[in-house]
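The data below hold one chain only, encoded as structure tokens and taken in the form predicted on its own.
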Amino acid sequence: MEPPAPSTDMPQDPPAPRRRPGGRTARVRALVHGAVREQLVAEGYDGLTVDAVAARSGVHRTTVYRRWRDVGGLLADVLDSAADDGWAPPDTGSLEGDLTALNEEVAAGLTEDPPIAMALIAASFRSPEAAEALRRFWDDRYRRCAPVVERAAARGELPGAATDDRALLVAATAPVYHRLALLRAPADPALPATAARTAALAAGAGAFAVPG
């Protein structure tokens, strides 16, 4: 499904680059994001408007207008924004204890009060600009991961083989993110291990060495 179309009295001006905001631009785009997350969770996509985000974040509509465009242009810079995070995956000294660690990370964030994370992924079904920054999103936090899989094989947790990082991460992974987010079935405890051991014993025995 399409996501509305803008409104006809929208600026239909391109939205302006990315870039690393500071002072008042700072606290503006603070306020917007804050409002998206809040409005999404309270009202689902379908009530995410610019001007409810306007009056949410207390910021004038033609601020917003100009600078986001549109729900797409507001989404799509919400997840563009982790892109300036510092975050980096743990390290535990396994390949087992690091995948366990990610997964953890990534049931608490699927399972967190508010909804954010879910609001945010089912919104990208229905923009095509949040869906694009959400395959950014996924770029970057894979290519942050692919540490875990270097020092593994530096360990000699690998085999001599190069091993495909995304395609081990992935199924790593994948089971906890299709329980919660596919599923919505209640969460395992045991799920964020048992993907990891599973994925890790896989990885040992060549199941994601690269071809050739």
Given for the second form:
Protein chains: 2
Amino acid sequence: MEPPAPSTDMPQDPPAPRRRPGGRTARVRALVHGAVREQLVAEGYDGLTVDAVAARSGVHRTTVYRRWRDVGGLLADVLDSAADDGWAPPDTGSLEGDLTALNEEVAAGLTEDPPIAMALIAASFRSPEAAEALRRFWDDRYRRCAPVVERAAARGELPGAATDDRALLVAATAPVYHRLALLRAPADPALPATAARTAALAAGAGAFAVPG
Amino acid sequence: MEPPAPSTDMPQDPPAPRRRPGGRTARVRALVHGAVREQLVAEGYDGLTVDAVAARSGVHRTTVYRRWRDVGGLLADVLDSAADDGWAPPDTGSLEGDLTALNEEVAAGLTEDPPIAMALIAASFRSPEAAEALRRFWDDRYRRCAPVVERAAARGELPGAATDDRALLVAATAPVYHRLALLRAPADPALPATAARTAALAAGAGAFAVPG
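Switch from the form predicted on its own, shown above, to the form predicted in complex with another copy of the chain and output its structure.
What follows is the whole complex; the chain from before opens it.
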């Protein structure tokens, strides 16, 4: 199970993607992605240059420039590579349980050491391409979480009307992102469950019902 | 009424503070704060230097260095100055109404042009002092919002048990921050009210009750 935070969605050795040339190309990509993450954590965005990534990865700089062009291209590809993984949301048997487990993953991603997720979020404030890639990443993750809401509806945990799954999922996870990524407050071990319970209660009361 | 987003909390001409020397010192501070905001919006964090701020403000650079030391000191003082204003949360007569009005202010701050609030948030990922000042700023704002929850309790909108006002306020505002500051999705005019209704429903159902 992988979190909707960017971090652990980018394993050091990603599984072989399906529709992309494997072999050397895939190995080069994995080496370069690993170097981007290491460089970002070690030196921050200011130390993230194509040359530094090339040196750290052992891949020839001409290759890196040709394939990724610049820092924005590197960050976007690292984030986009997360879409290749097999992540699926937790299935605990209840809406509150699923949302709690999801929030635990988000919190773990945002507080992990080295802080790759936070470094990627920070980079998204500097590079429009990274910001766009991060948006795509979160879109993909929230889309994959739709079954959490569908299962809750099937179990009768939601009112009869259709539920706006995205609004429910954002409401459930936003307090965790807000506390850790923006307020930069210390981790609160109770927050994943509290935020999940809040969203589940609101959902049960019809807060995310789609009109019509 | 001023938003809990940093932006409009820092007017170009702040009212005279109570316990700080007025006159020249206050004028210099206002000039320098204005220059920090303008420079941040015009050139981003990378263009924010003590020398650039001094040049833009017309204040002698020796004065700026002596009083603010570095970029972190400048950003922290700009954010801390927001604590001097007379901001109070909206009072609309209902919890959902107050939270909606609060969220409208947050959304307005995060989407205003020039994007001062977003520039300050971006800077907080680069400067530990700015991050700490932003945390203090939000702490102050959430603290000032406690009457929203107290009034709701007095009106009987909350269950009998004591309510964790900070948790309720974070839950109400977090989706707006999440969408605009992290997901960087287009503004959704319905979100302030939706997020407010969600939090109010959850609060009424006891989601933020303090045990004991």
